[in-house]
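Coming up is one lone chain in structure tokens, specifically the form predicted alone.
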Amino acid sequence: MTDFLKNERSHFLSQFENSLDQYLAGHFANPQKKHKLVLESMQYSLKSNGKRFRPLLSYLVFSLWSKDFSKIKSWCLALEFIHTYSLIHDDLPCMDNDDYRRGVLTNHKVYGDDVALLAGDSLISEAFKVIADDANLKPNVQVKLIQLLASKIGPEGMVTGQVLDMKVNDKITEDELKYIHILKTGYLIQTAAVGAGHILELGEKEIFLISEFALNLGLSFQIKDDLLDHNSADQDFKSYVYILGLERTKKELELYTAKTLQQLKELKSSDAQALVDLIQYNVARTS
């Protein structure tokens, strides 16, 4: 990661974490509230050393035109709420049945399956509430953000991606794998970037370029993950390396990287260095 990207990320995180702490403090203001247990469960996963990649991407896209974090704060929080809910649910015994995430016990191992499930459900509703409550957003923008988020995380997006991921067998094709990754991972990454465009009230051309750029970025991150997992215990048949082989997978990463750089260039922004660095960081990362 370049020093420039590190500085941009550090600047973003200082604002984001402060906003998250304020949000949590508001909910915990009254310790007598009967929903304290579910709040603690939500907080446990929200504060468990996440990379904040989706809100960071949204902020970096937003920064191409504006540096006013207050206008995108609630959107960044909503993205992290949705991502965190998906991780809590993915870890449950009925899904991936994982005991650890990010080096600590998964939510259900600490709070039980029932509370973890409901904490995830609560984070979904909080994501929409934080957008609807934001006085910095115009009403028409709030509606666009809510529609966008809802369309990409439900049966036409992330939920179906998870269903397909659980039900697929080892005869999976490249097209089927790509479709699962788009639904399960790519759509929320795409949504993060497109939402920034809606907050900025950009035109259709800019929104389209941002949408294509972010979706290809999401796929390139997934391909890189598969390459990093090559020959590890985590590598299974639901990977590009398993289907395409190592060398073809490397070529796919080169292809998607070139696409994202070209689409970013077409936005004609003079302040896109952090996003260029993010794309190149993905190619070079070792974890």
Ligand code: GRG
The other form holds:
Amino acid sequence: MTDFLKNERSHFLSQFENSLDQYLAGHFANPQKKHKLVLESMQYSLKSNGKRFRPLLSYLVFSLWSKDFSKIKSWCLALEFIHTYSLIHDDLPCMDNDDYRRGVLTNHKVYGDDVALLAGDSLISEAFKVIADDANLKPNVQVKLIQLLASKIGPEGMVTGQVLDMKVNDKITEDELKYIHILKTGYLIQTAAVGAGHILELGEKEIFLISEFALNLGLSFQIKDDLLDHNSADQDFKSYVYILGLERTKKELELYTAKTLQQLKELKSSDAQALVDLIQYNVARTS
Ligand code: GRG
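Form predicted alone done, so how does the form predicted in complex with geranylgeranyl diphosphate look?
Okay, now the whole complex, with that chain kicking things off.
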């Protein structure tokens, strides 16, 4: 990661983690009608060393036009809530049945399947609630964000990506895998960036360019993940490496990265260094 991106990221993280801690403290301070166990389970996964890639991306897109964190705060929280729910549910025995994530026990291994499932459910509701409760956002923007998020994480998006992922067999083609990657991983990353555009109330053309570059970034992110998983026990046939082989997968990552950088340039030809660095960081990342 370049020093420039490191600085931008730490500036973002200090505000983001502070907002998240305040959100959690607010819930713990007022436990009326809420069960502490589900809050602890939510907190466990929210504070277990995630990269915060989606909120960071959203913040960096937003920063191309504005530095007012108060306007993007709830959107960043919502993105991380949805991402965290997807990981908790993905790890459950009825899905991937994983014991460890980010080097620590998965949520259900600590809190049990029932509480983990419900913590994931709560994170979905809370994602929509933080947006709807945010007095810093105009009502029309709140509605747009809620519509966008709902349409990309449900049966038209992430959930269907997960269903397809669970049901395909080892005859899967490259096109089928790309489609799963777009729904399962690409859409939330794209949504993160497009949501920033809606908060800024950008025009149609800019929103289109953001959605193009961010979807290709989402695909690059998943291709990189396939490369990282290549040597791990997790590697399976739902991977670019399985279908294309190692060298062609690396080439695909290069191609999508170049496309992403080109599209970003069309959106903003100057002052976008942090985003350029983030796109390149994805290629080099080790986790
Ligand atoms: C919809 C019921 C239901 C479950 C959600 C979409 C999904 C199922 C699970 C996502 C699981 C997964 C491994 C998706 C691939 C996307 C991906 C690479 C996730 C890891 O994202 P990072 O690297 O994670 O940003 P950190 O740990 O940094 O937060």
